[in-house]
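Next up is one chain by itself, shown in structure tokens, the form predicted alone.
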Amino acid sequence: MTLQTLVNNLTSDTMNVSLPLFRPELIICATIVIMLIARIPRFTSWLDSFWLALLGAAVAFYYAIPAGGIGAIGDVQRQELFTGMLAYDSLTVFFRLFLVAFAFWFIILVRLTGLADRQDGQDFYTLLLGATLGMCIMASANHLMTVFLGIEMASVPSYVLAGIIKGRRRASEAALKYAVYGAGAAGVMLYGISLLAGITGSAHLPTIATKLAAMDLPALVAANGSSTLMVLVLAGLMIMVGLAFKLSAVPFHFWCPDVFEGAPAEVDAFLSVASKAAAMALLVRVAFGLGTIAPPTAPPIAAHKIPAVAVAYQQPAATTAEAPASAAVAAQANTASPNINTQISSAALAPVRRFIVLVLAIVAAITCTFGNLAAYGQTNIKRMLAYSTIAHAGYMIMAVAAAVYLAGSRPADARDAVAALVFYLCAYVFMNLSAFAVVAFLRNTLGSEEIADYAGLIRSAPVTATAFTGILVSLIGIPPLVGFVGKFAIFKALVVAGGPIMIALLAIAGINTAISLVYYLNVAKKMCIDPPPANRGTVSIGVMPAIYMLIVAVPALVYGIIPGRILEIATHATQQLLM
């Protein structure tokens, strides 16, 4: 293939396939640019950045919807974008919709609380949309470089958001701690990426899986002390450091409580929900990408590989959407290294899956238990919810461990396990966004974020106290609220997976659910049973904040009673995994 032909193929793929499927991210980029440009001329000073950001999020959501509507998520054609850097499939579509929809509601929240006022709103919304863009890339990453870039694009704006309140020492401390921990985790992860890419000769996840399968890992494991195996294990653990940082999983959770306490409650909601969802999507991408053989629809080209080591794919017949370029690139790939058989059974990757399952199971068990136990002694509501976030990350990682455990032998059950994770994330939006919204509204009214100051709130703000109590009960996982359905789905995935490790995780999850009763219900007791302070009058959060609170809190009850629609979307979102 000549250089001119390669350039033509790349241009054709970019213009005809990649960019049209990348429109939501492009719209977010355009919105950021417009907001930055609009603040330069004086005659545009009347533009309110709130409406620009809200419009950008709404348009991005519209273009993220697949052709057949949200119900047709499972029908999208799987593609690799930008020569395999990103994957476009049903999971990508779901998480784009998830993240952009959350950004839309979050923009409204910060406007209602006054965190993003008219003067500083452009800075805040720019950082918010920039982080959302990075999270969208995390959810569709198909290459180790986009894994790293997506994490950094999501993290750097988050560091600034954590310290967005000017002149507040605790906020500045939170931002500094977040940035220092993030830089350390990023450095370790990048070194792990370099090790994995160096030993496999590729940074493209499907290509790495094929190379690992060709290494005869069972023989390396039997060799006990193979340097290649030790490097692979070290690389996997280092990459997990970066993922664990984004998940706030133990032992890389240290930043989370301090940052949540120092940052505004609204920013805590963003870090707790959006960042967690993107990190979970990335964890699924990496775990499935390295642990299963799944050649992409569009064949990889030279940009995927270090030239010294090429991997050939045996591709299915090209569809019309792939254009003539696919056949030419496939021919090049098929002649690059004829000695490597790409149709190796996924059984060859069983050691990789066992390693991933073991690491995830240990991290999940420790994270869940530590988060629930550490939440006991907290007196600040944001700090308590930070440890709650850590504990819920443990539950979610359990679902990923079950999915990877099932991926080699029962793909349908593995997809159901990921669907349980997707449902749990949907439930988590309603629970945590509502919880932090109530904390933000009460902060503006009470001037405090201490749990003790919520005493007797049921008497002076009955609607707010009732809604918050319902949210806390849902976080525990008590029926008929949506938190129960989410936990039940994850517990079911563990039971279906079976085996000593999964059953042990099930027992740990059940015990931790019982443990969490104490600290969640302690807050409910403060609000509903303890007497209010004698000097506190009526507490009113305002009409619009109350409406917003009910809009985001009521679905926790509605979808707990009739969860069918979300379960259906979750099933469609995972339909193309392992296909």
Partner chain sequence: MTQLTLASILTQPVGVSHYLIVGAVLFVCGALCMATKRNALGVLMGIELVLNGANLNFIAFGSPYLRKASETMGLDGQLMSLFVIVLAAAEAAVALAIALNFYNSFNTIDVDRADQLQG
Second form
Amino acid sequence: MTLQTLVNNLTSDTMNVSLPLFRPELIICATIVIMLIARIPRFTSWLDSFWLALLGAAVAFYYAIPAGGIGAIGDVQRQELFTGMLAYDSLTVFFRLFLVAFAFWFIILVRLTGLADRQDGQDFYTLLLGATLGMCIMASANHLMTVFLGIEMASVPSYVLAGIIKGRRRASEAALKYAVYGAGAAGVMLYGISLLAGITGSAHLPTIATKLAAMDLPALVAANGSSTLMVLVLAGLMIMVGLAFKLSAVPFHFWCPDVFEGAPAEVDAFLSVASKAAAMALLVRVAFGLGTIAPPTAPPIAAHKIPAVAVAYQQPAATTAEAPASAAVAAQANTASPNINTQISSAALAPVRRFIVLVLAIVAAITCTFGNLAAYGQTNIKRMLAYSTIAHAGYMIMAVAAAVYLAGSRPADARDAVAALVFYLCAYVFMNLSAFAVVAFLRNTLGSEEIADYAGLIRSAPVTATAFTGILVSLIGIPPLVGFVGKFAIFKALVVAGGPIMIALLAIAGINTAISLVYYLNVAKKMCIDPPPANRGTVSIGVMPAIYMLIVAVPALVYGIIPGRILEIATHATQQLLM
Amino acid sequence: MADFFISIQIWPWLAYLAAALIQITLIVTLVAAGSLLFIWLERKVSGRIQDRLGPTRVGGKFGWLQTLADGLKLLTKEDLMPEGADEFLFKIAPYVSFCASLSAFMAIPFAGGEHPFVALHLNVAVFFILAVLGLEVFGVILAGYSSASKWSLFGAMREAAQVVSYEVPLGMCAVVPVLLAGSMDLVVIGDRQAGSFLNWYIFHDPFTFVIFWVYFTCATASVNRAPFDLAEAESELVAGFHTEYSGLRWSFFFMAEYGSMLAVSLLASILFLGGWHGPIPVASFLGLTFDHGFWYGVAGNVLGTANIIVKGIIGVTVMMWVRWTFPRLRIDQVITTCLKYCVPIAAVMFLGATFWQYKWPNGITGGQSARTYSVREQWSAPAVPAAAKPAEKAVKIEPQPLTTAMGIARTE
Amino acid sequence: MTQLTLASILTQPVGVSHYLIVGAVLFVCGALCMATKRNALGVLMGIELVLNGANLNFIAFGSPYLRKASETMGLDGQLMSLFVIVLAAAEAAVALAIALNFYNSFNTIDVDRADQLQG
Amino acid sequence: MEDPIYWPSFFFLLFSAIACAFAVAVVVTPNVVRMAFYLVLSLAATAGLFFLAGADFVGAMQIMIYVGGTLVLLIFGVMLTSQDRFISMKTSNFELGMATGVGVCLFILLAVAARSIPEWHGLTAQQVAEIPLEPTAAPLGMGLLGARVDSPDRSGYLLIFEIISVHLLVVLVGAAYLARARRSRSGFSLTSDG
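Compare with the form predicted alone: the form predicted in complex with its partner chain:
Entire complex below, previous chain first.
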């Protein structure tokens, strides 16, 4: 191939395939830039940047909808965008919709609570959209560089968001801890990435999987003590450190309660829902990317992958007598490319999957148990919800473990397990967004975030207290609410997976649900049964906040009773995950 | 040069060592002699601007030995160190500055052609020089911090803020000639401007003309010269970062300053002013090129070296002229100049130059068509089958990894 | 293993493994810095060291001069380390702003004094 | 004539010794400014290692962005936050000892891993000399624009190159927000600081 054809292919690929499918992210970028430019002619003095941000999110959501509407997510063809940097499949589409929709509702929330006011709003929305952009990249990452970039793009603005209230000691402490721990975890993860990329000679996830498959890992495992294996395990564990930090999984959870307590409740909602969802998506991408052979991409990209040995640039080398290593390497990489050589069975990757399942299962079990136990003694509602977030991350990681466990033998069941995760995340939005929204609204009227100060709330603010109680019950996972359906889906995936590890996980999850009953209901009891303090005046969160709260909380009940629609979307979203 | 030594049959390592020593000697001499000259020049220039004569007594009519006398005085001065200073950092700071400024000369070519006069022929010389010159700030910061004096600390803080800010527009300006030449190799950039002065990049198009002045402003700021010399603002901070220094250490800061002035001036003349090519191509009229033979080329290069050094001295003189003419800016004005003027202007001019190069790749005079060397053209060469394509074609961008450039690899 | 002797290193080209060892030193030093330093900026410097260790690995894996005829990362190595440098700069800028903010609130930069929130 | 010493290896040893020694010095010293200074030397030596591995553009960028930009910023931060003249915070010996133990174990693990993979051992001088010299800057630039001239099958970095600019914009907005003077918020009650 000459350089001319290379450039032509690249141009047509970028212009005709990648950019149109990347439109939602481009709109977010445009919104960020427009918000910045609008500030220069003091445009923002008569137009609130809130509307710009909201419009940007809405337009991005519109363009994130696939051609056939939301119901047609399953019809999306799997493709690789930007020469393999991003994977575009139904899961990408789903998470993009999810994240952008969340950003939309979140912008309204911060406006209602007054966190992002007219003067600072522009900065807040910029950071929020920037983080959302990073999360979209995390959810579609297909290359180790995009994995790292996505994490950085999502994290760095989040550090600032955690410390968005300047001059408040706890906020600045939360931001500092978050930034320092986050940067450290990212550094360790990068080191792992460098080892993995180095030993496989590639950074493209599907290519790495084929390389790993070609390494004949089962034999290496049998040989016991192979150094290649040791490097792989080290790399895997280091990458897991970065992921675990984003997932707030034990033992890299310690930032979570502190940051949640120090940051405003609205930002907690963002961190606990959007950040977690993106991290889950990334975990699925990495686990499936390394543990399975990627399904074939749609024809438009494959057509571009013309076998090429010598590029114009290498010609002098190719013409000289000594065969250059790089040209040979290029040819070799070509034949090993998944598009041409699909017969490599994913059985060769069984050891990788076993490793991932083992790590995930241990992490999930500890995370879940620790989160629930630590939530007990908390007196601050945000801290309690932080530990609850950790515990829920544990349940969700279980779903991923089950999916990877099933990926080799029963792809359909593995897809169902991921669908359970997706459903759980959907349920989680309603529960956690509304929980933190209530906390924020109550903070504005009560001036407190202590559980003790919520006593007897049912008498002064019946609607709020009822809604909050409902959300807590849903978080436990008690029937008519959506939390139950989500938890049931994950338990079902664990049962379907079978095997001693999965059954053990199931047992742990069951026990944990029972434990969680106590601390959630403790808050509910405080609100509904305990007498209110004598000196409390009227508690009113206002009309608009009440409406907002109901809009985000009521679906928790509705979809608990009729979960069909979300289940359907979840099933569609995971359709192209495996071959 | 190492090749020459190898060709006369001595050990390769000795050959490289000898080549390196010769180059080091030349560069150090240039910088040291240069600063002697420049200090004298500065006094003369300032004297003339202030309507007085400047030094006249020491060393005959022009007082040209004055600096040497001052140097001797500095050598005999007591080496003071404030109590409470961080001894290690205090002592090492002047050397950091001096080394950074001197290292930049490693990669500056003094003449081009097939056998360029350059100690270290780097593929990415432009950015190497900017990067290394940027390190000079560490000396200043360390000096300011370790002196245990608030004046020094203020000076150092100002310096840090200023240098970090000005590196941005400076880089943007340096990118334009890189874009026009299609290479980051200074030898290539210089040789693209061969011929008459119409081929100099400053006259390539209106945008490059503007950006040269932006470059000169930013370069002045990045070497801490007035009106941007906030780090040593003597009317406010006593003497800024070097308040507590005396004797030889102090003179190292001075040499570093003059060394980096010369370095940015030389860089400016290579990037924009034709480098070693004079306004009229005298050398090629006389046949002093490598086409006619090795020694002819060397003679031409010596001429070129004289040429570029004259350009560099002119640049330094202009900086002195500016220093004694303009009042010093305030720190906020310095930062405003950078962020609100230099950066936007540089960005717009960069876009303009890009557009111009796209539209009229032969330059404003059309005289560059024979020498135009655009990456675009080279990369989009017509599709020729791999085997049929001549080997030289693609290697045109001189590959020069440091291993060979440092003269340490590949024992041929 | 005999290649580790000084004499043999001096007479032969080095390999990826030598670079990896240097990278490992930087990584471990950075990790130690993160673990032991009480100054927030010291912790940040530790992170820079860790990132540099990783960068050195990338460069080594991408270099054609350092390993036997098996496959290198090609330009991936250099490109990734380039991006890491840029990302590290961005991260440092934000972390520094946060650290200064912390300093404004607490009048210290000692991370052990950040004890308002009990982890 | 035959040259007994392979000079690139000599320079590798030199640079790596500087890099490692000062990295250790960064850990050991309690003075923050000295830490920064040692870090500068260590990272500059790392840039030298980049040059030796044939990555000259990345090496120049390392010096320019990392050493000249990021570290100046860090030192700036140190100076802004130093109350005492020379801030030095000592870690307790026990903590340091334990961390060192763990660190040494980690290092041994990594080093053994690095040494034990045969593909990662070096070439012979003969083989190195046979590798054709290739320029780095232009292919890197093409890679940033998405076209991989070294091996067309690999991924181009167009997306990252472009999107990272948005990231930098967002980050700068955030940093500027934090650095701006505080203002009182109206209508936003908070819990009191403990």
